[in-house]
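Let's start with one chain on its own, the form predicted on its own, as C-alpha cells.
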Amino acid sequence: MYQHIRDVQEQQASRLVSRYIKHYESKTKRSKQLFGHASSIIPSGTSHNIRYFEPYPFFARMASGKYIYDVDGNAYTDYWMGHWSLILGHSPKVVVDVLRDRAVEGTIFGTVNEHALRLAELIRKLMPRAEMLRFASTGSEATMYAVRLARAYTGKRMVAKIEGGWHGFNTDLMHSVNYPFHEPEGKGILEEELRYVVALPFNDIHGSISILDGVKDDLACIIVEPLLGGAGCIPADRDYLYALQEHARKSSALFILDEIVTGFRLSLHGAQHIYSLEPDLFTLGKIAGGGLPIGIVCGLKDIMSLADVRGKSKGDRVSIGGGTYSENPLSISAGLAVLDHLARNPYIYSRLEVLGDEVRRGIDKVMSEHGVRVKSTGMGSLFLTHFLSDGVEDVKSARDVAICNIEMQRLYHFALLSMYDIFFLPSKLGAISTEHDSIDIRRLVDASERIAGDIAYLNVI
C-alpha cells in the first residue's frame, strides 16, 4: 500500500512539474530558440554557472524599476535584482542621469581620476575601518587581494574560510563551496593549490575553534561573510563572529569580512556596524558599483600600505593590481550616485527591513497553514525560503541547507516564475529594492500560498 501511495505521489509530482514547464515554454518561445543557439557557442548557454536553470533561462531584453522584461514580452517582478546588487531597483534615475553625462566624457581613462577619489572618500566616511582602499573590477579580485595582503602582512600561509562560503572564482578560495564540502570544486583546481586552506562549520563556535587551533601557528587570516549568501542567506550569530575575530587577534592573524553582498545592503555602514565588528580588511562590491562592475578591498592603513609601490622593490610590496577597468569612470560614478543617495535617505533601510520581515513571516505562515514545513532565513532586505526535510528544525549553516529539500525549493521558485511572473534565480536568495512595496510582498505571499496548496496536495495523495 505504501509503495502504491509513493507511486501516485511521484506521478502527481511529475504532472505538476510538467504543467509548470509547459506554461513556461508556452510564453518563452523566443528565449527557448535563443538558448538553443547560445548553447552551441557558450558553454551552458550562459557565462555564469548559476544563471542556468531548467528547462532554460529566459533571455532578458530590458529592466526598469522592479521589473525585468524578456524577449517574449513578459514582465517579471524581479527579486534576483542583478545578483542582489540593485538596492534602488533597475536603472534608477540617479544612476541613469550620471551615466548619461559621464559616458560622453569617456568610458575608460586608464589612469587616475577624481571620481574614484570622491568614491573612496565617501566609503571611508561611511566605513571608518576603510582607512585605505583599492578598486578592482570584480568581487573575486577583491577577496583574492585581501588574502594576498593577509599572507604578506602576517608572513603566514593558512587561510580559514567557511563551509559554503562564496568569495568568487579565485583559486585561493574555491574550497568547500558546495556540498559535500570535502570534495574538490571541480577539475582544473590542483589539490596542492588548496593545501593552505581550511574550512570552518558556520555558526559552530566549538567546531570552528577546534579547527583553527590546529593551524593557529601558520594562520594568515579568517575570511567570513556576515550573512552566508550563496549558501543559504543565513545570518551569522553575533557570538560566532566575535569568536572568530578574537581567535584571529590571539593568533596574530587577520580578520577579513566579506561584505560584497552585505555592504550598503543591510545598513549604510555595512554588517560590520550592525554586529559591532572591527575587521582588519573587508571587501565590497555589488551595490558599491551602482549596478556596474566593481570590487573593492578596504582595510587598515598599515596593511593596505603594503600595496604602495613607491620606493619599494618587488620583494617589498604586494602586487594586487586592479585590472584594466579598475577606477572605471562609469562604475565609479554609478556607485558614487547610489551611495550618495543612500547617505541622504537613510530611512530607506528601515523601510526595506519592514518589507523583509513581512515577506519572511508571510511566506512561512501560508506554507505552514498548508502543512508545508519551511524556514525563511535572511535579514534586512535579503531572504530565502528553505523546505525542511524530516529531522531538520532550523537552518543555521550550509550543512543544514544541504539536507533540506532543495528540489522542492527549485520547484517553488520555478513555479513563481512560470505561473506568477515573479523572478527568483532558482534556489538563490531574493533581494528587495526601494522599488518594491507592500503590494508586491502581498502578491508574492499569495502566490506562495497557491503553490503551497499544490505541494500539500502531493503530500496527501
Given for the second form:
There are 2 protein chains.
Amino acid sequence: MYQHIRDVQEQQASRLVSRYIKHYESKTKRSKQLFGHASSIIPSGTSHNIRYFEPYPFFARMASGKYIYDVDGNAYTDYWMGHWSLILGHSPKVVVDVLRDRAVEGTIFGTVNEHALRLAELIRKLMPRAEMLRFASTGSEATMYAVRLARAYTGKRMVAKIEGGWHGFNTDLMHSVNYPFHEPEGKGILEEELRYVVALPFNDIHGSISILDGVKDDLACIIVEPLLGGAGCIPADRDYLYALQEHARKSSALFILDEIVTGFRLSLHGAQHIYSLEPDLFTLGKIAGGGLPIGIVCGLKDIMSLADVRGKSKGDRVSIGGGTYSENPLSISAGLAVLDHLARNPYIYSRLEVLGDEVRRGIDKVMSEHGVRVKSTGMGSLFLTHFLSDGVEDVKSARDVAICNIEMQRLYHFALLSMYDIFFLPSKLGAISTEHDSIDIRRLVDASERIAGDIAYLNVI
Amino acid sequence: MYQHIRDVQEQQASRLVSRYIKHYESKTKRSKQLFGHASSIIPSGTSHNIRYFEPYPFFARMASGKYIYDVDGNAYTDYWMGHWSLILGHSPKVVVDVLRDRAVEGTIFGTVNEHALRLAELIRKLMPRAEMLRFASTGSEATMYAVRLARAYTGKRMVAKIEGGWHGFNTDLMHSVNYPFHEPEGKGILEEELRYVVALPFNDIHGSISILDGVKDDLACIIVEPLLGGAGCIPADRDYLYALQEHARKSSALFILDEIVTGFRLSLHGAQHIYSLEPDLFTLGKIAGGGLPIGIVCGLKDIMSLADVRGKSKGDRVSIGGGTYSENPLSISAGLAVLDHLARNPYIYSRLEVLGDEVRRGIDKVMSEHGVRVKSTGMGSLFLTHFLSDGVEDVKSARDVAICNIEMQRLYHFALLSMYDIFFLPSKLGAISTEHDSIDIRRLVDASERIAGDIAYLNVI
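The form predicted together with another copy of the chain, contrasted with the form predicted on its own above:
Full assembly next; the chain just shown is listed first.
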C-alpha cells in the first residue's frame, strides 16, 4: 500500500506508513476483525466503493454531533459527515425529535401527504427555479430523471457533463468520472448506453465550448456541479458557469445544475443563488433529506410538467419516479426539520464560511511552513487539501487533481485518522457542520502541522 | 373518467360512478384542496405516477397497524401497505422501538457498520444463494446493478425481461413495462439505451424460448419476477421459471430473480425457496428495509466479487453502488428488526397464506354469485381481482391483464375506498399484513359482494 510513495523514498516512507498503520491497527482491532468478515460477504467489505481505504475502514458504532464512534471505542471528529449530508452534525435534536414522533405514525404511506407538500413549498420558496419538483430517494435517481426530462423536452440526445463530474451510479451518467477520463468506467456498461454523452474540461471555457459547439445541434443538456465534488472540491469559476448556461440557451439545450452536494450547504438558496444562475433543472439530495435518503429533481414548470401522466398516453409522457420510498414521511420530515432550522438561523452560513476560510488558510500555512506544497480548495464549509506536484500552481479541474500527489493526500488523511482521531474519507473533501467550532479547526490545523513535519521530506520528490 | 364504462352503459354507469365519486369527495374535502395545490408544484400531484388515481388521491396523515388515516379524519383498512413493503403492518412495535433508539445514534454514518454486516449475514443464512451482497437504497438501483454485473460477468449484452415486468425507473430496464409492450415507455429514453433489451411473454415457455434462442449468443441475463407484480399479481408457473433458468444455464447467461416484492413476503426464504430455484443473482427491497428505503443485490460470489474494487484498475472493475445512503443504520436496523421478528415467528407465513386463500376464494365466489366474471390471482398474502372479458378464462400474463376490464377493476377498488374505507391503489395488487385478520377479510369480501351487486349489470357488456 502507498506503493508509489514507498518506491520513491523507500525507507523513510515505509517507516512512516508503517507507523501510521500500526497505530491504526492497534486501536481498531475489532474493526479489523469485522472487516475481514465483511469482505467475505460484501464486495470490498462495504457497499460504497469510496468507503474502502487501506488497510481497512473502521466500523462505525454510533455518531452524535461532530463525533463518529467506532466499535473499538474510538471517537473521531468527523469531517466526512455522512457523505456531507449533515450540516447540523449527526442526529441533531430537531431531527431526533421529529423521527421519534413520526416513527409511530408510519414510515411509508405509499401515497401523497402533507409533509411532502410542505417540503416542496419550502424548497420552491428558497429556490424559485424549483417551479415544480419530484421527490425520489437518491441523488442518483434525481440526476437520471433530470437527463430523461432534458432529452424529452428538447427532443435531442447529447448530454454534456464534466470530466470528473459525479452524479451517482446511474448508467446514464457513468462516463468520464475517474481519470483517465476517456476510458470507460468499468465493465458491464455498454458503449451504446453512453454514445450520447460527452465530457467537458472543468473551468476551461475555451475547451468546453469547442466540444459543445461540435454537438450543439443534438445537445439536450449540460449537467454540472457548481462545485466539483467527489473529483476534488473545486468551485467553478463564475464565468465558466455563465458560459455553459449561455451555450445551453443558444443551442436550445437545458442547463442542469447538480446541487446535491451544494444545495443548502453553500447557502440556503443553493449555489445557484451565490452564482446568480438560472438553471432549467437542478437536483437536490443530501442535506435536503436531513440525513435520511432523498433525491429531488426540480425545475421550470414547462419541463417538469412533462412528467405529469394524467390524461397522457404512454408515448406522450415522460416516465420518471418517484419510486417506492419517495415522499416517505421520515425522510421528508427530517429534511423539513433541518431546512426549517437553517431558515430560522441564517447566520449559520456566515459562521461556517468563517470556519471554512480558517481551515483552508490554516492548513495551507502550516504545510507551507514545512515546505509541503499544498492547496486547500473549496468554498464555504467544504474543503480539501491537495498536494501539488512540481510545476502545478493551482487546482482548477479534475485533470489538475489527477496530477497532484493523491497518495500523499490519502496518507495525510489516514494520518489524521490514525494519529489524531480526525476522520476524513481518505482523498475526499471534508465538510464542517454547525457542531464544529474554532477549537476543532485549530486541532485539525495543529494535527496537519505535525503531519507536515512527518511528511515534509517525502513531499520533496 | 371511467369513460369506457360510461360509453357502454351510459346512464346506469354514470349514475354509479357519480355516486362513488360524490361520496369520496364529500369525505375527502381537505385532500381535494391539498391535491389541487400539490398538482401545481409536483407533476401529477404526487411523486410516483401510480399513486395518482381519479378523481384525486387522499392525503395520508398517519398510519398505524392495518390502518392509514387521511387528513379529513377517515381511517382506511390498508391493503396497499406502502407498496407492499409492510408485512407487519404500519409502524410495528419492533420497528418503532429500534428507530427511537437509533435516531439519536446517527442516521447516516457513511461508513461500514456492524448492523449492515448483521443484516448481510442474516440474509445469507435465509437465502443461501446470497453468497455475497451489496446494499443500495432503492430497488431500482438494485436491479440496475444486477444487470451491470450480468453484462460484466458474461461479457455479453442482451437482457431478456418479461412483458409487464417492473424493475423500477432505471433507464436500463424501462422497456416493455406497459401495454402495448412493443411501444417505448415514454419520451427521453434513447433507442440506443434499450437496443439490447428484449421482452418475453410471461408464462409462455414456447414463446419465450423462441425469443431467447434468437439472442442466445449475446444473452447476458434473464431477469424475472417470480410473481409478476405491478403488472397483475400473477405467479409464474414452476415450469416456466425452470425453463428460463435452464435456458440461461445453457446459453452461459445469468438467471436473475427480482424478489423485491416476493422476498420475505412469500416466505422467509423467498420465492426462490418455494420454487426451488437457483438464481445466479437476485434482488431484494421492500420488506428487507422494514419500511425504510433499501435495495439489495445478492448473488454468487464469483459474480458479486467483480464489484470488489480493491487493487483493480478502472477498466477491470464493475462499478456499482451503494450510494450515499447505503448501509444507513436506520434502514438496516428496521430491516433487521422485521426479519428477526419473521424468523422468530415462522407461523406468520402459513397464517397469511390462509387469509390470502380466503380472500381470493371469497371475492371470486361473491362476484360469481352476482354473475360478475372475475379471477383473483396471487399467492400467499398477495392478491388482485381481475375482471374477465368475454372468452378469457384465466389470467396468466400481462397480455391477459391488458384484455381484462381494467376500468372495472379501477372502479371496484375505488368503490372499496369510497364506500367501504378499504384502500387499494386502484388496479394494483393488495397485500395482507400480520395486522389483518379474518374479520378484515370478511369485511372485504362483504364489501366486494355489495359492489358486485352495484356493477353486475355493467359487467355484462
